[in-house]
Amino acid sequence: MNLTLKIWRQNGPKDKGRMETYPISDVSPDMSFLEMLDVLNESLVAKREEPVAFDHDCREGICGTCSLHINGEAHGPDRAITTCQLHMRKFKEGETIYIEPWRAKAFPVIKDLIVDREAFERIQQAGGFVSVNTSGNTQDANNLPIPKVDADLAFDAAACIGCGACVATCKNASAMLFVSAKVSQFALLPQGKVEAKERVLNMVHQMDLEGFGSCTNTGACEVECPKEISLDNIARLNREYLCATLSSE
């Protein structure tokens, strides 16, 4: 395929930034989206031009670093995948593809398509730890029975990879889906009960400090989430937060 790429170039958070146009040819439909960008960068380096900066790591849909806004959609025109799992067969011959970084105040652009997502790290750090012994002198798993429904829901919430697609998709740049997943994975299990109230209060407080917007239950975050994190987690977060707030008064 022959394609036209419109790519956001920005030298840093204080740079105004601009769209640059790059024609690219002989793109195989079997290439992943990141492999296509690799080919583009190889051609730019060969011409002694600066390559496009983009983030990536595992390229297996696990790490969540390949965060790109493609034609107005987080991770591109497919569902339940990350950008590294997106293949060029999703695009047509001669198509123009717009590639941008996440757009959120709390995710400042580092360079080109790379944004700083340390806000997510600080939210998780605010959540703290579980005081239950989970290493060393651990109990047998069968000594602590957990209903399968709760275990499955906790596992589903823990599948969140913190890519930020929910924030990039939300019209308010809300981080509620991410925070609710991190709260839910502990709130559903007995190991997370000890610090449950302190955890949810601290994480929501940190989320607000980071400058994320409010949730308006639009549901776009759930649609674009590569791990299909459910909006039910946001409802659980609200219940946990309300209970923690009332009990602390």
Given for the second form:
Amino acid sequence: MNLTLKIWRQNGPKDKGRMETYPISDVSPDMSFLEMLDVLNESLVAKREEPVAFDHDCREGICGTCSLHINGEAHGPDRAITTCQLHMRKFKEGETIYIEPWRAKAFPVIKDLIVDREAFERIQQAGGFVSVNTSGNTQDANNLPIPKVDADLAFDAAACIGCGACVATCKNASAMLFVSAKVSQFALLPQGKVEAKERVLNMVHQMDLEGFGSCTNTGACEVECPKEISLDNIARLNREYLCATLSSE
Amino acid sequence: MSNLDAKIPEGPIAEKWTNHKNNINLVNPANKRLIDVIIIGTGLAGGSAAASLAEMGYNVKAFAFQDSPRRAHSIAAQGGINASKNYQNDGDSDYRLFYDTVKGGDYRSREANVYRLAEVSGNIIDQCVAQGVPFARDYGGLLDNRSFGGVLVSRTFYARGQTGQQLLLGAYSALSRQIGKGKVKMYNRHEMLDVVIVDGKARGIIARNLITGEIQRHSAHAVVIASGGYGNVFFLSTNAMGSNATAAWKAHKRGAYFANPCFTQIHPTCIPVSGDHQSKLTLMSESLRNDGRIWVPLKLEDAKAIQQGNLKPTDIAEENRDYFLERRYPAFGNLVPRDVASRAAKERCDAGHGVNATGEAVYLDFMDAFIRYGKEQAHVKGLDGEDKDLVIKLGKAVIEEKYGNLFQMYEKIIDENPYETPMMIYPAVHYTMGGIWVDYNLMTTVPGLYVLGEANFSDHGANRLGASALMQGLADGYFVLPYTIGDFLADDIRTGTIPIDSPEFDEAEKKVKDSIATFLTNDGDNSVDHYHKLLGKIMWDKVGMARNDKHLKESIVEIKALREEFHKGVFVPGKDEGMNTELEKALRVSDFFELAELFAMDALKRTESCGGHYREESVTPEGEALRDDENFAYVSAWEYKGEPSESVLHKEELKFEFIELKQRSYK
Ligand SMILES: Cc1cc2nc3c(=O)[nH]c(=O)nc-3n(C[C@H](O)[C@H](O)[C@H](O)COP(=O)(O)OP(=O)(O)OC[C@H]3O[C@@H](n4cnc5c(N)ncnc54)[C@H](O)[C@@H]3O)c2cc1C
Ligand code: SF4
Ligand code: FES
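Would you mind generating the form predicted together with its partner chain now that we have the form predicted on its own?
Up next: the whole complex, starting with the chain shown before.
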């Protein structure tokens, strides 16, 4: 395949950045999208130019590192996958592909297509845990039966990979889907009950401090989420939050 | 025979760990505040260690090259984690887990370490459940188990096909809590580039801030390395793109012995290579072998027709299929250990029976499982168990619940629906059993330098059993290091902060800066990947699944020559300031080159076959790996002497007091 790539280049956090055009040929439909970028980068290095910086690691859809906005869609045109799982067979011969970083105030660009997602770290640090030390003396795991439905729902929420596509895709750049996934995982499990109130208050407070927008229920995040995290989690977060604020007043 | 003291405690195997814990030095809580510990890597091993040490009161500085601890490669582990809970009442015990692991490792691991691993395995599950890790459960609400290769019990705990993710998120949550409290200072997007040794002890590191390019000095009373495995020395592996050997290799160059570098695991069930553009290989979890049956066409002409695209697997009648694992190993069938399964697949493909266009693939077929589960479901739901379509549909739903994410992953890569046609798989480099040599306390030959997780060599001998790496990583980090490190640090309560302006720090920093400058001013023409791919090819062809004297000798010469070409011919664009991804790769690949040479030397030296190390000169008449216990029942521990080729071999003799040495059989 022959394609035209329009890629966001930005030297560093302070650079203004611009779109650059790169023609690319001999792309195989069996290549992954990132392998296509590898090929481009090889050719740039051969021309003694700096390669396009993009984030990636596992290349199998689980680490949440890759983060590209492709033709206006977070993680590109396919559903329920990350950028690294996207394959070139989803594109047409001769197509022009626009590649940009996540755009959100809380995710500043570091270089080219790489953004800073430390805001997610701080939200997690504000309450995304159960306060239990490692002692080796916790009770036997099977002393705490958990109904399979609850365990499965908690798992579905816990499947979030923290990629930030939900934020990038939301017109308000809200982080509600991400935060609600963590809050829900613990809200659905008995282990999470003890600290439920502080957890939701602290995580939401941190989210607001980081400069994410507010949620207006457009549902775009659910559509683009590679792990199909459900909007039900946002409803659950709202319930948890309401209960927590009512009972703390 | 050697100067290596593994510090194995006295006493009966089941009492060693308890006795040891009772006898080692402790640091009192008030004094822990005076002590700093650096941890490199925050995957399962490093993340759990960082959280635990901080909870105990130490000041921890943790480093990772990703932008979050949650992205360490532990996240990608799929299948599960072992523990000797015996919840299934199938006769499991600490002893049996210990025995299976030593046998699975082909009797090349240290008994005392493995027993301790089995002993703490149950606590890991308790700890993870307390943290809210959503393990799979049955309808009664209790934890579910599955089986993995090389064992006859069901002891593997799992969270769909994403067990590593859920365990890592558990450790990450514990770590995040300590970061939030200020007890851990987390350095994301930082890469350690050297260890600093002061007065013979590991007292700090040199790191590069991957965003700004700044070279930094960090000091501590002890340094812990948990940087993962070095499978990427083969270029193509199931490891993440960033997985590297740098931290471990730099520790080695500063005096830590490197153990069994040639012990690599080639995993039988990975998605086959599709072309030259390939950047990594994707694992299909071993758990699939619980339900999938592996086969190739019995007749060569059928295999040919399939390779040419003239026949489909579903066209091949049952009697024309060769279920070669079930045929060769009736007792374990599709669940033989990984090394055995990989070699058997290679043997069939080499004989011409392979199935995709390249002839390097075998089938993993789920049809029988669809029918088996479908019938069960039909029975439970009171439906017609004779209606084949209905049964298959019900069966597919069960399989989807168990492995849905893996099937999806496969479909996205290969563009075929594995519910309709069997998967194609082929062996790929997956895990490195070798690593930095550590004693029973997980300390290296450098005082104050500890190594955990896949980066050390300790528990898996010459072959790791499935679901044992997650167990080892968390055992090391949650339950072993937090005790054993105290024994060393107890002497440091009055030391005070280690200064970073010493000559040792100057020297290490200069070395790092010099090597960066050399790369950036090099007048070469080729990219880093160009050389890395060539290195990978030598490794796979000559130091891969089957090794022999001739190829190994050639490989050593070729690796060395290619290393020289790399240093002359590589072009690294950009500057040292700011982010420079090509420079990061160049630094990693230059360490892979040195490691590769030692790797091949180790493989050459060990003329026996054992576990994943298969020497064509040492096989049984049936073609199975043949050990030589008389000459090779030792851990090879290499000491660095300025060049890989000058390395000196030390041997830690392995004594088997509690398990009888036997030729492994899975027939
Ligand atoms: C695809 C796949 C599936 C697997 N499935 C299973 C399974 O089902 N069961 C099982 O038991 N095992 C499995 N394994 C093996 C297991 O996942 C790994 O062995 C284990 O997770 C390694 O953990 P670790 O903490 O040692 O290293 P990692 O998780 O790799 O962490 C390494 C850490 O070190 C950091 N790091 C590395 N170098 C540097 C440096 N120079 N400077 C700073 N930081 C550095 C990284 O940032 C990272 O934080 C699987 C492995 C793979 C690849
Ligand atoms: S909710 Fe979905 S889109 Fe948002 S961070 Fe998690 S996985 Fe990514
Ligand atoms: S690189 Fe890990 S999810 Fe894409």
